[in-house]
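Shown here is one chain on its own, the form predicted alone, set out as C-alpha cells.
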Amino acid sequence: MKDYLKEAEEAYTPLLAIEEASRCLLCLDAPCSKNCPAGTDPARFIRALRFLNEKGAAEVIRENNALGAICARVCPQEKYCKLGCSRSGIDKPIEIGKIQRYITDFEANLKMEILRKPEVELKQKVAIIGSGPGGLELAALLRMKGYQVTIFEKDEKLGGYLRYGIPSYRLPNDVLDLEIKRILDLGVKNLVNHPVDDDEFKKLKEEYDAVVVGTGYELAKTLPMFEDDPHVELATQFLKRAKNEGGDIDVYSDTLVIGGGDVAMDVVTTLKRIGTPRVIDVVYEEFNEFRASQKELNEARALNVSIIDGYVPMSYDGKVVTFKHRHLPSVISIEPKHIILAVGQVVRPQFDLDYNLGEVVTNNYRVGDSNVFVVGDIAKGDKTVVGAVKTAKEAAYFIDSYLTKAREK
C-alpha cells in the first residue's frame, strides 16, 4: 500500500533540475516544442530555467497548459518531446518531463496564481459533459475568455480517468486536486454525481449556447470466453478500485493480466505495488510491436513482472487459460487465482451522435451545424492525456469563433 501511494519517480532537486536544463542545446527550431501535442513549449520553459528564472518557466507551462503538472507525470514523453530532442544525437534526450514536474512543483510550493479570471464577463453559457483532461482544459480556456462554464460529471469527484484510472504512484490525488482547484477558482461551475441522459442532453442544447461532449472511452473491452466469470475483472474496474481505496485492497497469491498497452502496465505495476507476489502478463503483441510506453514497460520489468509476448488466448474452462503463440508452434496454459483483462476500451455511443471507428464525426470539433462540440478521446487524435489537451485547445478556438459570431448577429 505504501508503495502504491508513493510517487514512483523521485523529484529533481533544484540543482539537478538546473543541471539537466543546462544540457539543452537551445535549438532555434525547437523540435521538442514542435513535437508537444499539448503545445506546452518545453523549449521556452527549459530556457527560462537554464537562466534561473523558475517563475518565468512556470508561467510558460501554465499559460500553455492548464494541466501542466499532470502532463509532466503521465505524458509518454519518449513518443513526443523527447523524441524530437536534438540532444539525442550527442548522448541522450533532455528529461523534459522531470524538468516540467520540478517547475510545476515549484509553482505549487510558492502558491503562484498564474491562471487569471476573465476581465470581461460574457453572458453566453457553455456546458461540458465529462471532466477528464479534455473537459478540464477546455473549461479553463473558455472561462478565461469570459464564458459561463458548467461541468457535468457522473462520478462523485471531478477528474474522469485522471482520478479513477491512473494509479496514485503516477498521479497523486493531491496533484490532481490542486490542478482542478485552479480551474474551479476561475469561476467554473460543476455538478458532480450528475450523469446526463438523452432527455437532459436535449434540454442542455436549448439552455446553453454551446454543449461539449467529453465523455471519453467509458467501456472496457472483454473477451467472450471470460464473460460473467467471478474470477475475471476488467482493468478499468480494478484500477478504479485501487485508486478509491488507496491501494488497500485484497491481494491474491498470483494474478494473470491479459493485455499489453499502458493500461495493462498500470495494472501490473499496481498489482506489484500492493503486494501481489506473482504477476504474469500475457500480451498479444511481440516486444518489437509493443503498444505500451517504454517507461511503463521498464517499470514493470523492474518490479519483476513476468511478461510473455506474442500469445493469444484460445480457451478458458473456468480455471485454466490456454494461449497459443501467434507465429510459433507453441501453447501455454496458466491456472491463476485472479484474472484481469486489459484489452482496450471502447466508446459508449450516446446522444444520437454519429461515430466512425470510435470517434464522433465532426467538422472542426463541431457536430454538423448544431451547437454541439466534442473533445477528448471521442474526438479525432491521440488517445492520451496530452492528446486530450490538444483537442481542447483546438476546440476552444472553434467554440470561441462560433460564439463570437453568435454575439455579433
Given for the second form:
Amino acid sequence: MKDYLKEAEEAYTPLLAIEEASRCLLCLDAPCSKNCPAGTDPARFIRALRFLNEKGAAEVIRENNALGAICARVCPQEKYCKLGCSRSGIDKPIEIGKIQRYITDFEANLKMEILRKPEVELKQKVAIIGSGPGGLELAALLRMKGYQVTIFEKDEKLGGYLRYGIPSYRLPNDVLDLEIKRILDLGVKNLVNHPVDDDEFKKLKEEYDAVVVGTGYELAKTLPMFEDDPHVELATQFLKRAKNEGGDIDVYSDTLVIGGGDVAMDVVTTLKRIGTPRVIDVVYEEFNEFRASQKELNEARALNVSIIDGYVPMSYDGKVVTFKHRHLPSVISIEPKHIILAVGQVVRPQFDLDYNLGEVVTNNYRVGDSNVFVVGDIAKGDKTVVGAVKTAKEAAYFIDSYLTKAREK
Amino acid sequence: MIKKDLSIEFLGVKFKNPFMLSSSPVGNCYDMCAKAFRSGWGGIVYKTLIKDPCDECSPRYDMLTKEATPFVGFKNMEQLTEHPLEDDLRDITRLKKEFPDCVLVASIMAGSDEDWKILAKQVEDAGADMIELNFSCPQMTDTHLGSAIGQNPDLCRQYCKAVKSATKLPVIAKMTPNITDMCEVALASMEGGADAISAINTIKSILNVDLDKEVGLPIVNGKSSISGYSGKAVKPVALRFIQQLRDNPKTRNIPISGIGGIETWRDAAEFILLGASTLQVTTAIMQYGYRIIDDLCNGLMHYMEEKGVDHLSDLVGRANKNVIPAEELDRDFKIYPKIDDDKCVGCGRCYISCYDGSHQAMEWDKKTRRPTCNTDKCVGCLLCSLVCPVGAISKGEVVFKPGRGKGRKTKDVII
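Could you give the coordinates for the form predicted together with the partner chain, as opposed to the form predicted alone above?
Starting with the chain above, the whole complex follows.
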C-alpha cells in the first residue's frame, strides 16, 4: 500500500526549490498572480523564496489561504497560475505548486503559526454545515473576524472530499490534518458524525445568526443501465473506501472505469497503485476535449492505464458492457470483473433551497433575505478545491457585511 | 578534434600549454601532481614549502552562493605544506624524473634571508624548473609571513635578492591583492631580481556569518578568522591588477603568470589578452577536478583558430591598449536599446530596472505587456539589456549628444 499512501510527487529539496525560484522571471505584472481564483500571489512568494525569505513566503501563502498546503498539491495550476507564466515564452512555466508545497512544508516543519486568533470576540454565531474546502476556509475567515463558528460534519472526520475523495498519494492525511488543526486552533468548534436534517436546519436558523450550507456535490451520478447493479460501484464510494483503508482493499484482476474527469483519473490511478493488474478507462470525450487535468491524465498514462476515448456505453446485461464510438462505426464489448462509474457528481437537494443547474439560487451567496448562505460546490463557480476557496472568501465578505449590519442595528 | 600549438615560453622554459596548478591544496603531493600532469596540465606550482610544516584547522573552507549556484566565490584557511620538507623535496625530484616535459615550479616561503636561501637551494637541487616566492598567503599563523611580506616593498626586494643569490633558477614573485598599488611591490621584487610576477593570491575575506551561532564561516570551535577569497568572483580584481602592472612603464615588460577565478577557456583568454603568459588555477579544480584542463585547452585552441593566430604568445597583452583612463573615454554619444518584440516574453524586468535603477525611459504597455524606449529620457546606459532574461535587448541606434560629434559619423563608433 506504499504506492497509495506515499505522496506521488517528490518534494523539492532546498536546492531544487531555489533553483526553480531562480527560473522565475520576477515579472513586473506577473500573470500568475492575476490568475488564481483564491487570490494567491505566487509572484510574491516566489520572489520571497528567491531572496531566501522562506518565512515571509509562508506568510504570503497562509494569510491568503488557510488551505495553502492543500491547494499546493491538488490545484490544477495549468488552468490558473501557470497558464500565463511568462517563462513559457522561453521553455516551460514555473512549477508554482511545487514551490508552494516546499514553502508550506517549510512552514509545517517550523511549526509556524501564521493565522491569528481574533483580537475581538463577537457574540454572533455562525453554523457551517459541511467541512469540505469551502466550509473549512470559511470557518477560518469568519473565526479570525471574531465570530463564534461551529462546523457540523456528517462524517467521522472533518475534510469532506479532501478527506474522503482525493487519494492519499495526492493529498496525504497528515497534510490535511495539519491544515484542519490550524483552523480548529483558532477556536472553531466542530461536531462530527452530525448530519443536519431539515428539522435541525430550521432550529439552526433560529439559534445561529447565520447558517452556511456547504454540503457539496454529495451524490455520485449513475447511468440508468447500471442502476441498482451490485457489481457496479460509484467513484466516490470507491475512493472513500480506498482512503478509509489506506489503500488496503481487495483488488480485482481487471476493473472497468467509465468516465474521464479528474475523479475518474483519481479512480484509475488509485486502482493501479493498490495493485489492480488491468485498468480500462472508457471515456466519453475524445482526447482533444478531455476534461481531466493534463497532469492527472499524464499520471494515469504513466501507470499504464488503458484509456479508450470517444466511446459511450450502449448496453449492459449484468456481465458485458457494450460501447459504441460517438463518431465512428465502432463497437467494443468488455466483460470486466468490476465496474466503477465516474460520470460526475450532483447536488442532493435539501433544506427547501432553490437550485438552478445544480447551484443554489442566491444573491451574493445569501439565500433570499434569510440568514442562510452557501459555500463550495453548491455555490456558483468552479467545482474545484481552489474554486471552493474562492467562494469561501467571497461568502465570508458578504456574511461579515450581513452580520456587521445586524450587529449595528 | 582541433589541434593547435598551445605551447608558450615563460622565463626561458617551454610550457606545452599555459595552464598550471597554482600553489595550493590541488598540488600537494606526488600522487596529485602526477595525476594532474597525466590529465594534461602544462605545469604545476607545487604547494608552498616551508621549513616547518603548517598546522591546519578543521573545517577550513566555505563558499559564497547565489541562488542555486555554488562556488560563486570560495574561502580557504589553509596555509602551506603539511609535510616534512624532505618528503616534498623527494616528491619534486620524482615528479621531474617521471614528467620531464612538464614544468614544475617550487613555491617557497621563509622569514629570513638565510631560510629563503636554504629553501631555494634545496628545491633547485631537487630538480624544480623555477621558483615562486610566496609573498602573499593572507592567513599565515605567523603574522610576519605571507601577505605581510607582499605588502612591504623592502621585504620583497630583500627576499628576492636573497633567493637570487642562492639559485640560478628563474624566480617568480607571487603578489597579494590585499594592497592598493601592486606596482610598487612588484617593482621592488624586480629590483631584488625577480624574473616574473604571479598575481593574484587570495583576497582577505569573511564570506558568510552563521546567523544562529553569530560567527563567521567556517566555524572552528565556535570561532572563525579572516582568510583568502578566490574563485570566479575574484577574476575582475585579478584582471585589474594585471592591467595596472602592464600599464606602468616600469613593470610593463615583466612576464606575468595570471591567477584568479580561471574556470573556462574564456577566463583564460581574458587573462592572456591582458598580458598573462601562463595561467594558474586552483578553485575550479577543487570544485571540478583536474579534468577541466580538457576544455581549457580545447576551447583556447578554437579561440586561437577564430583569431587566426598560430602562437599563443601572439595573443598576450592584446587588450591592454584598449583599457584607458576614464577621462579619455569618448563621451560624445549614446546608444539606445533595440528591443526585439519577437524575443520579448513580456516580463517587464527592463521597465523595473530602468525606472528604479536608471532614468525612467522604458515605457510599459499594460495591455500588450511590451516595453518601448522613450529616447527623450534614455541615457543609453543599457542596464535594460543586462537584466533582460531572454536577450531581447541589444545595442541599437547610436546618436551624438546635442552639440557633440561634429564632423563625425555615428557608424564609425565602435560598439
